[in-house]
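Next comes just one chain, in structure tokens: the form predicted on its own.
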Amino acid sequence: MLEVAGLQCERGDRCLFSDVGFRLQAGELLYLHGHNGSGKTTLLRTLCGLIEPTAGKILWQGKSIRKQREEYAAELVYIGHKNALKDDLTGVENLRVSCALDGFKVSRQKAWNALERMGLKGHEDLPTQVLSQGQKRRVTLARLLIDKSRLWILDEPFTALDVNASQFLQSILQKHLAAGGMVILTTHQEVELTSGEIKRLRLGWKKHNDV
């Protein structure tokens, strides 16, 4: 469903990565790997259509992104490796205006159960302000609960979780495969899954296929 040939990006002078190729379908998650500086969030965001490549397509369901840029993002959910809250606002109302702004309404007794599933019972109507760094990852996360999309592109999604709400999310992902999601990641911890495909994608070498 998910098809990237050739793909090239730069900031400034610099060429962040080139070549980049893979097919992404229903059931199939990618690691993408590489260091620091590797251009990881670069591709994320591009696969997006947040950022436009120099070079290469991205094709959804054998069309260009670039053609089908509503259709295309009605089908996808990104959250990036900040959780971009408003710390005024409560986990209920940051989670419920998220979901506005992708098109869609979420009420606030829903809104309220899926922060409860992540682990937030008791917090679901304190300022963002006011909770941890992992707290504030289970608010940013808890939209997956909601979220009918089929393609998810997660950067550091386990960042600041402990390991209840690591397990917890990793059995989301796999929920999602096992439905004939898509997932691309990066992270540090290792997703095991029982149904479903793994690939991977470093970027860093010369040539970026996956294998």
Partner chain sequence: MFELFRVIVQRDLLLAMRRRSDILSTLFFFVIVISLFPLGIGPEPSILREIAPGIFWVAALLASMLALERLFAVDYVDGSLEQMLLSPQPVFILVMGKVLAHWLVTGLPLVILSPLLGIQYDLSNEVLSALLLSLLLGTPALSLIGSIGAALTLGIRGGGVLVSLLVLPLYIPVLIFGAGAVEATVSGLGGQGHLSMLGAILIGALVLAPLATSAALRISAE
Second form
Amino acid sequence: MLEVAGLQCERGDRCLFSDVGFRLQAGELLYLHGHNGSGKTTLLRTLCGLIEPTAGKILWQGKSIRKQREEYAAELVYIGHKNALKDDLTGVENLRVSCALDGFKVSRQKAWNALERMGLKGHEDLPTQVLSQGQKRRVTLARLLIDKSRLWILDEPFTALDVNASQFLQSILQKHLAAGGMVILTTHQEVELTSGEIKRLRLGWKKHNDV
Amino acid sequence: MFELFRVIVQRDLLLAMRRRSDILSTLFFFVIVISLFPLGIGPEPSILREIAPGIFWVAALLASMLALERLFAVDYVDGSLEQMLLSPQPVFILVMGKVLAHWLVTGLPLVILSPLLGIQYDLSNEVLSALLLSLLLGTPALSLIGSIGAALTLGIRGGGVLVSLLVLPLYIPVLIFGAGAVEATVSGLGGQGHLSMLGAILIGALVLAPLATSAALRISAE
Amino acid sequence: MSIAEFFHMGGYALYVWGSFGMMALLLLAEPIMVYQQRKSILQRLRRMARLNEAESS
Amino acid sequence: MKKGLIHWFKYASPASFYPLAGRIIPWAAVIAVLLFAVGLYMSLFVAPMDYKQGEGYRIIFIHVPAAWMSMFIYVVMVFWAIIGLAVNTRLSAMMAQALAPTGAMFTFLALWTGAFWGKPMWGTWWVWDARLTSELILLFLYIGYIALRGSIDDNRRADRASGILLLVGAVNIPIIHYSVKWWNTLHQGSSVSFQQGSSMSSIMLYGMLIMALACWAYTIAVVMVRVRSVILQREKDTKWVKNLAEIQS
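Return the form predicted together with its partner chain of this protein as a structure block, the form predicted on its own having already been given.
Whole complex next, starting from this chain.
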């Protein structure tokens, strides 16, 4: 279980957010709301352990993530708003590398299948630089079909996706939650769940109310 | 653990193969710098023989430093670096993999080509082999030490110039022992002492530099 | 020892006074610069404090 | 014991260190002025002329203390960097930041006086003597630190990145120094060194020590002023800075 309490983050001497706390159990999805610049991405990256918070604690299974970096990383998938793709590699190569980085060895065939399910049939072995933005996003997201990590932290996963692809992504998320996974995401799109629970967290609400 | 190391090395080599101009530009920089010196100094063989060790080593230093810029910068910009830092393996394994691939692509070709260029300077076979050996031991150390600077200056404006400011002073021992080994061979004293010092520096860098680089990467990727 | 002799420094005047002069220059310039820096920061902070007061009142 | 520890941690916060530093400054400044007066008097008037180097040797009364200071200050910066990286106190990085310009200044002074000493002794302004070369490299390290700090906007990243650079430099300095010495003996550079030829008389030693102490007091005074500026700049949004008498007036 992911437990967060009293989290505070500063960027460039400016306090982005403070006293953020929540608790995420198996099968739960956390929506992160907030206007531009409210620190959504910073919070997600803090939750991954990429940024050290100035105050507060993040506990995974009751233990601070700083004390179990590698164990925590093994249970985590982070997809940022950058696609982390190499333009010169093909979709299959990119997918296999990103899975290998997360500790999963994936066969060519399996990677090929995952890309096909993401609707990239016929584009699997093209260098990703010739793909469109939406197609690149799909290559990145194909990792979710393979990776067995429990906690998914997704930064705007729906950007650049068309209707079909975002519906497919929704179904992937639902399946993950139904299987006892956890998801934290920022998005402008609502996800309808058939099971599990949705939690919400609004960043920078004080400023928001002023407006 | 070794699997990840292999994946990283393989990936970076594949990327370099698909974009060969990056490899070649470093190599040609080295070739051109070395070929320019006789034009500036004059073709007198006895002078060239004397200054060859210093010129080869300074050129190798500059070439390795120029190549540093690409070590982490591309991964940083496209977000791959974050994924690497979130890997469930120790980060220094990753750093070692990246530095090894980087050296294979930018350092090794230069080492292999150096005896050929040495002929321009009228060096004897014995001196050529000392040059080859010293570069073979020294350039990986340069890549390792340089990776610290590259990691510290990630994403900073004017990072390229800053890297040279940070890294060149740290290169000095490698320069001294590397050029010294060749020089000692030229003067007939034998370069074994220098070469073993270079080896010691390489081992030290192999142990310490990846740790410093991974700490620096964590800081820079925040 | 006469004053002229002292400044002559046995023929080493340029070197001795060049060194001591540089030290004097640096050790006087640095405190002045540091003090100027402090003054300008204080000035800026004061201006900001006044601005904030004007805004909140 | 425990109480003492808490006491120390109290001064590790910029808010409580700021007034403490303010109280130190006048004392350090007065001590520096007094010691410089005594030291200069000793080095220019009391110390007898050297039979071999003539009056020119008086330069070492500033060269040697400046060279000591340049190395000491780097060591102190490394110390603060280790504390900063280990305990994550903001003040330690600020101390390192405030020390760097003064350290670079002393390094430059050591090089300058080395050149002015070398010209009459060796006949050239610059000799690739092991000591001068090491000092030159030290200057590069200082400049690298200052440049790295200056080009990172985010203070926290700047603190930690420059801390790592200091540590790397500290590991490298002995290697650099050793390699430069090796290189120097191989190439048979200078044969005259600063202490050689003139047996150090006790009056010379005292003179140098007093000058070194004066430099210490000077460094403390200047660095305290500078660290106060750094604190003000970086803590400008905090309540305690806004309530300071200097700013309220």
